[in-house]
Each structure stands twice: as C-alpha cells, then as structure tokens.
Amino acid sequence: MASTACFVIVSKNDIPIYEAEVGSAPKKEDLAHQHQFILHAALDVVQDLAWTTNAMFLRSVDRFSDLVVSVYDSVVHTRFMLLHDPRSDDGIKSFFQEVHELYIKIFLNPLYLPGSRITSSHFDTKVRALARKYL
C-alpha cells in the first residue's frame, strides 16, 4: 500500500528550513504544492496549541482530505510538522523524537546558522532512513 508523507522543518519565523517528501506513494509535482499549502495552513493552529500545552508532541492538530498533520514542537519552537495517513502515533512520535536529535546536532554545528535552509546530504539521508524504519 502506498503512503503519502510529506515532511516540514518550519523555524520559528515560519519559514521552511528543510522539506521532503518521504512516503512512499508516487510523487506529483501539483501534489507537492497541495501538501506545502495544507501544512502551511496548519501552522495557525500549531500556534495556538503550542501555548496551552506543555507537550512537544502535538499528535493530530488538522486533517484535510484523508490526510493527518502531526506537529512536534522543540523547546525553541522550531516545529516539525508531518503530512500522513491516518496512522498509529508511536511510530510518528519515535520518528519525531530521532529527526529531533538529528537536528540538534546540525543546530550545534558552529557552521550553521541558525533559521537557515538545511542542505546537508547526510541529514537528508537520515530523514528518509528514519522515514522509512518509522513510517
């Protein structure tokens, strides 16, 4: 069976720093933009979520269609917002916590600037691993 997943790094400006589509369904370039416009949507209501809990993990805050957005929220509000199927939300959460410290990492990195894009090859490869094993 075919999954859709669409995975979003938002910094705490709201400006995408890392994106990928990490399901395993076929990839439409006007679907693409459809998942950017839903989870961009979203972020209204991660905003007001993130306030009223103490939670990084958010679970299902918005769905659209037949799809879910799931949001983990870091303590320097840089959200990771995941695009999916409706599924089970330990793997989602193991998946979030693993991309987290995956981040840490880059965000220690003297080289990076902090609310920049993240280019680097080698997180690519470990999102879509994590993807892969999680989702």
The other form holds:
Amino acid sequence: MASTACFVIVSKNDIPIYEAEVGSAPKKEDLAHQHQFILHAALDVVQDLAWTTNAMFLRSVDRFSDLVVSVYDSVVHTRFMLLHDPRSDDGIKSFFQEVHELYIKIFLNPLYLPGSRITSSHFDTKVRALARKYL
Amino acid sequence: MADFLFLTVEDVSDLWLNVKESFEGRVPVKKACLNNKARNPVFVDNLPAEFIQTTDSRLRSRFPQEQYLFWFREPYATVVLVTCEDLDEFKTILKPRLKLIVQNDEREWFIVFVSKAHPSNDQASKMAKKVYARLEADFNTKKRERCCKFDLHGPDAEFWDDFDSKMVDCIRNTLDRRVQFYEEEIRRLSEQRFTPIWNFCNFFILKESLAFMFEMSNLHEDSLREYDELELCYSESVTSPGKHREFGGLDTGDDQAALLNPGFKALTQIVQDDVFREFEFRQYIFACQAKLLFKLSRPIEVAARGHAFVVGFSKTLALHENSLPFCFREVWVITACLGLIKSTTSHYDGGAVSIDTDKEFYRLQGDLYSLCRIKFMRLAYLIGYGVEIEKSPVNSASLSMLPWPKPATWPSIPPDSSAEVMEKEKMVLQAKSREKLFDIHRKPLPLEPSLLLREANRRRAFLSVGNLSELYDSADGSGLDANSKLSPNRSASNFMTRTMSGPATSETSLPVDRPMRLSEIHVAAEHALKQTISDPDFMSSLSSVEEFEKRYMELTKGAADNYHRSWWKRHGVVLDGEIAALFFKHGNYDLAVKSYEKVCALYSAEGWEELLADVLPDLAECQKILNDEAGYLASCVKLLSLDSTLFSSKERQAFQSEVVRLAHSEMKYLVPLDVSSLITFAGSAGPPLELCDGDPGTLSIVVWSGFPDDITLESLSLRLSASSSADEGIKAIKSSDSHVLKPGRNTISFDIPPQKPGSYVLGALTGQIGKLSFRSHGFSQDGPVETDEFMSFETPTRPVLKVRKPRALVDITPAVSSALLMNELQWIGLIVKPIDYSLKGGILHIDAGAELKIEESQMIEIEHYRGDVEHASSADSSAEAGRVEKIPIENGKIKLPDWASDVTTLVWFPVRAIDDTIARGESPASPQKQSVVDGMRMIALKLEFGVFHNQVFERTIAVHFTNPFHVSTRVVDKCNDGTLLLQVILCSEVKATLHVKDVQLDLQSGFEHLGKGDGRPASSLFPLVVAPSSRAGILFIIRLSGTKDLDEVENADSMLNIKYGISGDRTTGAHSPVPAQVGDSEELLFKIALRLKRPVLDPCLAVGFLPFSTDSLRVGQLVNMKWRVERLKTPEDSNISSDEILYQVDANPQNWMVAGRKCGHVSLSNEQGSRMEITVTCIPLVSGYVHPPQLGLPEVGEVNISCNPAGPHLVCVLPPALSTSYCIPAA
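The structure above corresponds to the form predicted on its own; please give the structure of the form predicted together with its partner chain next.
In what comes next, the whole complex appears, and the chain from above leads the way.
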C-alpha cells in the first residue's frame, strides 16, 4: 500500500463530493491541506486533457514534486482523482475501475441526487478496502 | 567568420568592379530551392550569401587540416566573369584559360559573359553575340547550361533569372555533395561507436559542421535535427559507465544559466579527454537548439523544451550537488527560468497562433515563473526570510516537498559575523506570527521538508553524532527540548520552537563541536550564497526583506498573470492569493481584498471548503479593516456555513458573535445579506398543506440554522411563490413564532392568509437580525440534513401549499319537495351537507322573505340526515341517527353545533307563510286560475363557516305553500221543485292524509239550505279521510231563496268552513302544524269562499233551426233556411205583451247571400205553445263548412231564448256542379 494517497471524487461542477485519505502514512492535518491544494490545481490540467481523449482513465495528469495525480473520468464528467506516489498504472487503473463500479451503484440509487455529496458509509468502507487492495 | 555561403568570383577579365554592385544586389538570394537532408526540395527564402573574389585573403589563410574541419565554409559556387570581343582572342587565350579554371571537378561553376558592347553599336553587339555563341558551344553540355550573358549596358530581366537559377543550382549541388560527404563520415564514425577508439569530439565536430551547414543554408529544421541527434548521442555517451568525468560548473559566472547563449564559453574550454563537460555542453546544445527554434519562430517550443530542460537539468545538478557550490542548483534554476522567460516572451508575438497554442505558451511561462518562484523562496528561507513567507497551502506544498540542498558540508559561519547573527536573530524575534481574526488557531503549514536546523547541522562533517542526538532526540522530535535547553529563559511560542532561535551570544567564534543556531545557519547560508551568486542584481534581491519581497511579488505576479492567460484559473487564482497575502502584509488592503475575493470565489464556487477555510478569514479581516460591513458580514456568514469540522466550535461562536455584534451595532443602513448557505429551510415532510380557496392556514416550515448557538431574530418571514408563475407575487408572510433559532432543526409555523388557487413552492426566507436583513434561498433536502448543507437547484422543488380552485364546500337544499300548509306553522327542513369541509362554528343566517315569518319562539331542530344513499348500517350513524338537538334561533341566526360540522344534517325550523287573501273555490260559473307562484315563498340562506368565517355560502330557496284543499262546486241536479243539489268537491293539495271532520257551508243570500238548515251536508260521513291527491265530494241540498236583489246576489260569497286534521310527514311535505302553544288542538279550520250563481232564468221562447229540405247545399243553389219559433210560456211581464216579435238574420256576407228580408216582425201569440216558422232564402257563396245564418230576436233577451242547437254550428256547402255553373235547370 502506498504511503501517500488521497482520493477525491469531483463532480462535474468541480465540487468535491467524496474525499478520502487512503495512504498508509500517518495522517497529518497539514498534509491533507496540501493534498487538497494539489488536487484542486490539477483540475486545471484535467480540464484541458479531458477533451482530448476518449479514454476514461487519463493516467497521471500532473506531478507535484514527488507526487502524481491520476485521473479517471467517470460518468457525467464525474472525475476520480488520486494523488499518489509514483507507481505503475495498473493498480491505479484497477482501483479506479472498481470505484467506478461502486460509483455507478451509488448513481443508480434513486435517493442519491447526482452531484451531491456521497455520504454512504458503505461506499467509504468499500473504497478504503479497494485502496488497500490495489494501492 | 560570418555565417554566409561564399560564392567566389573568378575575375578573368577584370570586370568585377564593374559588376560588383549589381551582383551583390542579388544576395541574399530571395528564393532558392535546396534539398534537405532527406533529399526533398525545400524552398528557402533569403538565403544569405556573399561574393568574394578568389584572391580574397579569407580563402587563403587556412591550413589544410583546418580546411577539412571547416570545409562547410568553402565556397559553394564559382562565378567566372569573362568578356571577349574577338573570336580569335577567345579561341587562343580565353578558352584555354577557362578550361584550366573549370577543370577542377570539385567546384561548382558557371560562366558569366559580360558584353561591353553598347546596344547602339551593332558591330560590337554582333561580335559579342558570336563570341558568346562560341562560349556556349564550348562550355555548355547537354545536361547543363553553364553560361549566361550579361549586358553591361542595361541587362535584361531574363539575365537575372538565369543568373539566379544557375547560382542556386551550383549552391544546391555543392550542398548536396557536402551533406553526402558528411553523412558518410558520420556513418563511418557511428559504426565505431562502441569501439575504444571512438571519440565523441570528432563525432561532434562532424555533426555540428553538418548542422552548421544546414543552418547557413537556412535549412533550420535539418540543423535542429542534427543537434537533437547530437544531444541524444551525448546523453548516451555521458551516462555510459566509465571513468569519472568532471561535471563542470565551477567557473565564475556558471551559476547564471547559459542555456540561451551558445557562445558563453568556447568549446575548447569545456572539452575534457574525449568528451565535453556536461554542465557546459548541455547548455551549449540547448542554446544551439533554442537559437534555431527562434529562427524558426517557435518560441513556444523553446519554452516547452526549456522547461523540460530546466527540470531535467536540475535533477542532474542535484546529482552533482556535492561538488557544486552551495545552492548552486537553485541559483541556476532561477537564472535559467528568468532567461527563458525573457527570451521567449521577447520572441513571442502571439499573433498568428491558435488559441490552444497561445494558452500553452502562457502556461509554460506560468510554469517557469512558478518554478523560479519556488526556488527563490527556498533561497530566501535559507537566509532567514522564511518568517516573511505566507504559510499558505501552495507555499507549503511547494516547499515542504522540496528537499533541502545537500552540499557536501553545510557552510559554516564566517568569522566576525556576530553582528549579522544578531541582526537575523532580531528579525526572527520581531516577526510575530500574525494573530488571525476570530482567534483562529491553526497549526501553521510547514515550509520546510524537515527542520532546517537539523539538516544543516547534520551536514556539518565535524559535528559529533553524540551532540546531534542530544539535540534532537527529544520526545516529540520537534526540537522543543533542544530549544529549551538553549534558551531556557525564553517563552517558547510555537513559532519560536520551530525556528529555534537562541539568545544572541557575544561569542563570535563557535566552538567546533557546538551545533549552529538557526540564525547562524542563516548567516552562514547568506555568506555562502554570496559566494555562489555572481550576478550582483540577483544577490541584491536577497539582500533585504524589502528587496526579497519585491522580487517575490514580481515572480508571483508573473506566474499568476500567465496562468490566467492560459486559462489555468486555479493555478492563477492560488497565486493571486499569495499576492493578496503580501498586499495584506503591507497594509494594502484594497488590493488584497480584490485578490482574496477572487480566490474565495473560486474555492467557494467549486466547493473546496478546506481551502476556502484557509483564506476566508484573511478576506474577512481585510474587509473588517476596510470597514466593508456588507462584505465582512457576508464573509462571516460564509465562514459559519462552512463545514463545521473545519473550525472549532469556539471559532464558530466567534463568527456568530461577530455577526450579531455587527447586526446590532450602529450600522447606518439595513444591510442585505444572503445566508442561503447558512440558514436553509424546507417544507415539513409529508404531503403539502392543502387549503380551500379563501381559507387561511398554518404552514410549518423546517428551518435549519447553521449558527453554532441560538440566534435571536427580529423577524422572520417567508415568501411563497406560485409554481405556475415565476414572479413572487405574494408578500412575505411573517412568522408568529418566537424568533430564536436553535442550532440545527427548528420548526416554525407561518399563518398564511388566503391565497389564490394554485400550488406554491417555498420562495425565500427573509428575516432580520438587528439591522441585518437576511435572505435565504437555500432549500435543504427533506429529512435530516447532514452537517454540510447541499444546495441543489436541479431538483424540482416540492410544492408546500396547494390552494384548491374554488368549489362548493357545502350544499344546502330544502328537504321537502311538496307543498306545505299555508297560514300554518310548518317545519321547513334544510339539508346542510358539508362537502369534504368542516363546518365547525358555522352560522346559518335564515332570512325569510315577504309573507313568510320565522317563529323565533320555537327551537330549531337539528338532526342527522340519512340520505337515501347512505346506509344506516354502521353503528355510528345509527347512534347518531336518532339524535335531534334543539337549538335556539336568534335574529335569524343559527349556530351549528360541533357534532354537525362534518356530517350532513337536517335543520328544521318553523315558519308560517302568510296569505291574507281568502281562498276561493271554483265553480263552472266562475272558473279560477290557480298560479303556482301564489304559494311560493323565498328563504334567503347564508352560511358562514371556515376557521375565520371566511367562507360564505349563500342560497335562496323557494318553498311552496298551499291550502289543504282545492274546492270546486257544481250543481248536480236541478229538481223540478227548484231544489238544487250542490256538490262541493274537495281536492287534496298536499301530500298528506287529510281528515275532514266537519264541513259547514254558510250560504250567501239568495240561497238557502233545505232541511235542517245548519249548513251541514246532506249526509253525514264524517270524519272523511282524503288521501293525498284524491278528491272527495260533499253534497248540499239548497234552493234559491226568493230574493230579487241581484246585486247582492252577485257580490256575496258563500263560505265553506272545513274542520280538518292532517297527518303527514314533515320530510315529505305538509304536516300537522307546530303547536304554537302546548295544548293547541290539532283541529284545523280551512275557510274558503264559494261564489254560487243563481241559475239562469226560464226561457220564454225557443228557436229551432229546421233541417234543410235538400240533402246537400251547393254553391249558388238557393236554399231555404227555416227556423221555428215557439213561445214556451206566457210572458209574465206585461210590458212585452205584444204579439209581434222582431227577428233579424245575421249572415256573413262573404259566405251567404240572403235573398229575402233580413229582419222584420212576425206575429206570435202570447199564449204558451204558440209557434211559427220564419223562412229566409239564401245562396251559399263558398263551399266548405261554414256557419249558417243565424236568427236573432233582438227584442227578447238572450237569456230568455233557448236555442237548438244551442251554440253556433256549421253546415256543409258543396262546390257547384261542374257543367251547370250558375245555370238553373229548367226542371
């Protein structure tokens, strides 16, 4: 498992609707702050990149120092963004794909309003489990 | 040597000076077609070239080996300039000489024959032509023409084209040959690549020569490719394992990046063994590439490559950091970035590029600026300006992930620097961490990857390990203990702890094993940097805090502006925040607010609350200082509405108290404020409140307050908006509840005045806190809202109120359908039927119309109504069924009891219809027309109901009253003795059984009863029961009394008094009257007037119409009309005793022609039984049924004549016979 990993789901309006620090490194509050900043800034890159490809998995779109931002463009322009240490794409891709499945399930929930915050604890648990598995 | 192509001129006939000017006018060659490396034709514009004579010193000075190296600089073409005016001379002298010149195959050449002949001189021109023809014959080959003719006196345009093409041909051929040669050489060398004898320098010389040649020929693309290949090759050779090579970068001025200046150092200076020093050579290659790219007008690519190069090379520098001066890497990156920015911007005009390219360019500029900025901050931090750097997420993220420089040994503190150490010490002490507004205490974000103190001391080789561990192995590893050891007397604020500033000591020289203090580290670093940095301008920007901030601002602004131009708004806005922080620090609050607002707007729009929470307090502080109440309040509200986990409850309480304080302070004006994110509201769960038209209601709304504490509101009102129309046509509805909002969920009810029909959704919630009028549009979702509110404008808002269209809420119908008794106290039933609406508290106004009186002395009866559709099966209804409640009526008002509010009830109230006229009976003599309207009485009803008696139901009902009987009379028989049998027919008018108990007839004068004379009928059948709608007859025996007073007889009435009883159900109609007083007999009296007419007098004459003598009457045929007149009795009156009677025949002259006397006297004796006949002859004029002529006796009253037939009659007249019209047959 990667020491640093911050996973964020961003709605099509660029609003974060789910956030999770999934790294194994001990959580520091200042780091979370930085991660947010890096992920937010990476949206600039994503917005340029998203229209140039058909692929959902945009791979690593941005680097910040030693950290890499990988992005997966899910349904309705919901973007999964993962800040992580440099590593191979395969695990990240699998992680994204499985989270995508989970997200679709959330999306199909009639009580879930697309674009609103994901508050399901089940989702959270699953995502963390996936992070342990793949990252 | 200039970078020109050389073209040599072989001046055979000393002509050069004559033509020099015009020849040099042809260079640079405007358009040339050359072959590139791939042997494809490429058109090159403005190919620079220079003509030199073969005798030029530049060609001679070279050594042979040099010529090999600089072969690419050898002339590309030889122009042989000749003239000759004589054929012989040409043959003998010129031709052998030219042969000699051109026999060298290596050279490309062509001959320019200069004709000196003047055009007017025909002879000379001819000669010149001849010679030129000869020349062509000798030197032109089939493949190639090498001659052209130049007219000294006015060359034509064709010549120059010819000249140019020949020149370009030569250049191209030479170039091709040389490229081929170089390529072969390079290939040869490449094959030896992995052999020990291989030498990069040789390879480089060939490669660069080729590149240079291309560059000279304006084939920049090819040249660039050569350099790229060279770079690749170099990278491979330099990374190949082998002996240790020098890296370079140790010369003075090396800290200033030379990546755009290929001539910074001579190549010979950087060559080492068989390869070049990496530091210099890489920059050199990049500089060459950049130069070519600029020539190709591709500054964007320079920026892109440059950024990559700087980043890559920075890593390379990191590998060699041990051997390089302190912070060399950082300084180099800064200068490189600045250089790149400067040169690319100056080359970039941004004119004819696509928008994407434009964005890309500015993004690269932004990247370069921000890279430069980070490195600059790192240097500044090292020399102690860290306290001045804003600890924002961007700075923290950039710097804390950037490792410290790793010099072999950390620079030590120079001697005699105690003053400087003091200075730094002071600076650190004076700088206080800024107290944030609202007492927000947050751990400042780190600007360092690890503690500088530890890092610096660790790298001091001579520091003993023991000391280190003693210094840092404290419990939390933060160096707190170390600090307290060094400065036990100093209060250890958080910041102090980290910077670990000790007291200034007087000792100037450090003991060797004592670790440096932070201020000492700063001083040492500054001194070391002074050694490293060669650019005085750069050094000066680090010389003081002010200078540093100036440069820092410059870089930040540059980065922000460029990011904005590249549409990377997030990058740009973040840096705007940094600019704002600096403005803020310098008290430039106006500008700071502007920038902070941009940052906050972005974060808040995109919902990145953690980042927003970081800058928003700063914005609020600026606004507070600027006295921008509205903005400050908005910021406070925004702070409150952020996720509650982002701030401690104490901080949130501070926000709230600030809002409240401001709201109640002396603000001049009402400040409007949008608190949509803080106070949200929604309709309560469940179906919407439904109201009937015109009804007020109470709507309860759930309001979520985001305030951490209770908050008192001056007022709270709600706006509803009709879902059908967009406008908020409804005025605000004030809440009557107490105005304290608890944190979290509150239920507030609003009294809603009557609204127009339609459905309504929640509009806005407005209210006032002190002078602050707030407004919220935030709709929270139903159910419990999470800690963070979520606004969704996509969901259709649920209607909270539905006002139905106007409809009948109640129906009142009369319960009886048939007529009631007139003049008696009767119950009128009203069916009051609520239609899904409660009539609670309803008041029924009953307004009886004219001739109708409500007996208020009586109680109203209300009972449960059982309609025929309803079933009495349910126990409930049967229990209710029997219930009859009596309630009083006052002023025509009835209050409906509560139990009756939801059920259909029957309201009985007593009325008396008044009819003053006396009923009249009907007889054949006086037929009577009975009008239904006569018995109609109107009752106006008004029911007020609803919560506020706002609903009104009005109806006028008609009730039919009638007499119990309809009476008619007839004379059944007339006896000979003058008695009359008078039959009185009673016809029941009501739907109830009538019991006639007694009947008495008071006869009018002129009539009298026979027999007992008590006015009773002939036979006593009483009581007589008359069923509804049936008739009964009563026979009276009367006779005419002998009165003669006719007037009296005519005007008087007989009265029929009927005593009767009634048994009927009030639900169906007439019933026994309500007893006005207890004990009233149930016997009723009905009086009716009858008018009896005396029978007609006895006729004294009878007139009979005798039948016709013929069977049929025909038009035009004479017929005798005969009447027989008979005296029936002897006239008593002596006045008319004459025995003559006047007769008169009336006939319609259109139908009849009377052919005889129409009137006259006939004699008739006065004796009874005397008779006579009157005959009148007539002719019918029309056919058909017509009235026959009538015989009248004018002197005898009509009453005295009995006619037979009694009334007018018709006779049939046939049409005339066909052939005998108007002819009377002879027979």
